[in-house]
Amino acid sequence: MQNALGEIQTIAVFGGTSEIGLAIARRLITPSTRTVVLACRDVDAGARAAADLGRDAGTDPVMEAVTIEVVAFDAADTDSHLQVVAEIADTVGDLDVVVLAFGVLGDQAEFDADPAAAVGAVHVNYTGAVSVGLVVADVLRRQGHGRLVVLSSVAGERVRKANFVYGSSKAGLDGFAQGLGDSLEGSGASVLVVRPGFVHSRMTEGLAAAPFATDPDSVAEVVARGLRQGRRTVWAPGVLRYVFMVLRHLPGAVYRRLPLG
């Protein structure tokens, strides 16, 4: 539970190796953080990632008191996401920031020649999502407090032809927290959706950058500014939201002529 002074005490990652979620995750971290736990399908990359935010405590004395614990899950096996939620609960207490960092991007091409691997990118970005969303929800909801973070895109914002598989699902994981959010309200726990645009990190290595292209600890810095403030929702960069509030109503027909892949 946050102390008195509203520092976060427990933070838990599922896409515990994402670059994106490993950056949120040092980033608030503070003195009273007790907990981190990162719960990835891949316990050894996640022990890798482990080791590196525990190499922070050689020279971060904020991370000396911390522990990091790494958990399997599957955003894929929704039948174990409860047991998972609650195992992480019974073991670390209240939650206070969960965040949601897993997802596939994809090749189009590929989605194209193969419909089965296009349905597996979507079951684990959205119904994953859904699945683990729901359950972080009604533990935060009973415990009467806890943020969650959503990390969507600004591809669900409207979607481009090169990747329309992975935009349509951020398109669905965008309004399903939205309407997560909503329905928290009143209940001292709540969402935080967040809209990267093209991030440089693993997961797009070797794509040409899109215009205002950031990177991991700059989502980080406005994802714990966004929580700072209590924000429903942030961009990032932030002026990416004004760029789609006017790519979000060009018409059709001139939409596809923009040279936007």
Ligand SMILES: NC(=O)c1ccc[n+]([C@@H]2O[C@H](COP(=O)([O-])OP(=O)(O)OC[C@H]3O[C@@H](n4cnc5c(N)ncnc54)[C@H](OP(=O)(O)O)[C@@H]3O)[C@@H](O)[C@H]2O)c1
Contents of the next structure:
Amino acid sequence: MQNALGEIQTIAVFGGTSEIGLAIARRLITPSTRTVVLACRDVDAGARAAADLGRDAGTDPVMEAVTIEVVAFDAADTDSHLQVVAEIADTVGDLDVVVLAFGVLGDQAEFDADPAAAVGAVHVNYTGAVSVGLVVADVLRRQGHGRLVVLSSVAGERVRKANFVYGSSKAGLDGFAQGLGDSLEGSGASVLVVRPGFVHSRMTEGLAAAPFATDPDSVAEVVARGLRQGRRTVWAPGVLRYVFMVLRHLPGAVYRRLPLG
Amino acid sequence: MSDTLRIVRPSLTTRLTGWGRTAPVVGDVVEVTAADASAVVVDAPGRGVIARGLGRSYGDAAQNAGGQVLRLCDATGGMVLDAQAGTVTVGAGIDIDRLLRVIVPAGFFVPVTPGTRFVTIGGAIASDIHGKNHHVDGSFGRHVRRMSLLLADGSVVEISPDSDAELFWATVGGMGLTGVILDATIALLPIETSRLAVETRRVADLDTLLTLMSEGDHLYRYSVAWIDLMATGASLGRSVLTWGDHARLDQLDDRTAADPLAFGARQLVAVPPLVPTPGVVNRLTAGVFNEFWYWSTPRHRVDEIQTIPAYFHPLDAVGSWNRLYGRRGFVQYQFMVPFGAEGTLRTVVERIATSGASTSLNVLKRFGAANPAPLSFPRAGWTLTLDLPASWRPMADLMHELDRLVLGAGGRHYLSKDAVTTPDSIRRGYPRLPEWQAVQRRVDPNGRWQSDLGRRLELVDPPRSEQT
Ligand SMILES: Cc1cc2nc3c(=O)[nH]c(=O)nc-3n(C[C@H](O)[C@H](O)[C@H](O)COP(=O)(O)OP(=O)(O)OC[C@H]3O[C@@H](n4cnc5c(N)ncnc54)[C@H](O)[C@@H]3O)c2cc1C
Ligand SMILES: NC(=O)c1ccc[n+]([C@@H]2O[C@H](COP(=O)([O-])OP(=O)(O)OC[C@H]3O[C@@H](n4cnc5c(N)ncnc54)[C@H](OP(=O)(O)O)[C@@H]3O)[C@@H](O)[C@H]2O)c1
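Beyond the form predicted on its own, can we have the form predicted together with the named molecule?
Now the full complex is given, and it begins with the chain already shown.
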């Protein structure tokens, strides 16, 4: 259960090795936190991430021992989602915050050449999130409380030619997450849609940074504030809300000529 | 559910919080008569049931996210006053306000009253509430002669300090987690008048206050100090101490003496539902309030005659005053430390005073001895209560720091106020928790009684899956 100050007892991160996901978990750990679950495709990498996270949490002498569990989870294997989520809920009890942090950026040129690869990416980013998102939402609805944090992206806000497969999968995900949040209205559970811009992480390694580039810790800070304030949507950094207000309304002819890469 | 079941209000999916208006969750609220409560409990869904009174506990004690919340419709159960024996038998859904309207004119007072009349008898027992008279009369549980308790299997048992004493004392202070109290017989305090004779003193600092209370409390039935937790330096812990006793008839003036047992509590105003989001309690308003309260009190005033509402329940004159803290609500932090830990108490007061917190409804009280209930909060020592707006960012760190100080001094937190502490600090503060849990498991092997407080603080086991 979350306490009166919004401190969280249990956190589950799907895509548990994601840099942004881990930064969010680290930011949400307080002396009230009991369990963090890292649900990831690569459990060895997950175990290493867990050790790092435990070390960060452990540097606070008053912090009760936080248990960090690593479980296997593949976003693409949608048939397994029901069971994975049920097992997590069984072992940790109520889920206070669940973060959907998995995703693949891919390379547009490669997708152009290999539609099957594009389908694979969309399957993870969109279909996988729809699947696990619905399963988690059902758990939260039954609990009568809990927050689902969905990592969307500004790339879905107005899709651009440089990464339109990724962007369109995020556009779909964003719409799904908003609708899911609306459908949870009155249930005690809710969804926070997070729209980061360019974040320096493994996903963007080697790419030229876009304007207003940020880092995982800053995104985590925005998420923590959004949760505290009961927001439905947050942008990271916040200024992107206004940037995209403009970009969204640019005529196509102008948008296509922008140097957005 | 059976056809004959009379549910007063059907199951409603309702957003619930405690009085502090923090951490909202959704659960099904069912309002039933005492006679029908059993059927509802037996049919309860997987996430269990908890009883709710008037929701005056500040945190998450009387809510059950995703499960059922049972309210006893107060129209049933009735109230039987036995003036000879000085007891009243009363439905657990009835509140102290209604009780006082009947018993005060008959020459009786409740043995213990909290700072509001709007708590039910069920809530009073489940929280084992204490009042300004704890140093003389102990907490509510001491005055409960018997009660009937609805158990998880749907049966109803009679319990008292002589019959299943173990379950009786586990229910006193048991936060509704042993069952639903349906009715109880309470020993009352005979009174000659409905007035209090009050002595008020302005006290310059904490040390003077502790000395005055230690030396003077035993001369009065009621004692409490309002303390300014924003004052620092030489004024640290400056306060207003009030001592009181029920007034005798010969202490009243002629006009009041003509109707010595009159009781007519009224609500004067209510705070509207829409208060600006950050609330109106901040460093400025709280500071001004504290200054005003302190300096408007005479240095020393004796034999002032006050009414029951003015003396015990001043906040009840303002309806829904909890809205003053805005949408994010507020936290009430109440702890006790045993006698001998005055140094810790002083450190805590210093930490709060220098933290920049805006806080004004703070009270310090001296507790008498504990009763046999394993989860009862009061035991001999000092208890401090403070309110803080939940939107105040540094609070989390301050609370956890205070937790450490309190627990280090052998103190504990009051479950009915708690909304921020951890399972570990409850285990440390209540060393008899395992003893209580053994009784709890005996009467609820499948984990039917569930509340957010029980879950958050790991007081009870999760429901057994065969129920879902
Ligand atoms: C302004 C104010 C001043 C206060 N002052 C004091 C004070 O001086 N001293 C003090 O001790 N407390 C004080 N309190 C706290 C209050 O007395 C307790 O929280 C009390 O339990 C509230 O009663 P309620 O009927 O509102 O119960 P709720 O808040 O609805 O429930 C409290 C607990 O009682 C349980 N419960 C309720 N009904 C039943 C039942 N029929 N059977 C079994 N369990 C039941 C619930 O499950 C829950 O665990 C104060 C509260 C306020 C708002
Ligand atoms: N970085 C940015 O600029 C940016 C901007 C906006 C939005 N986002 C979104 O933020 C989220 C987190 O990204 P990040 O920056 O933290 O990148 P990251 O470190 O690369 O994290 C992405 C995670 O997704 C996991 N993943 C990929 N496919 C998976 C699958 N089939 N099943 C389970 N997990 C899978 C990866 O696990 P493996 O390591 O096992 O592959 C990795 O842990 C993503 O949804 C991303 O789209 C990122």
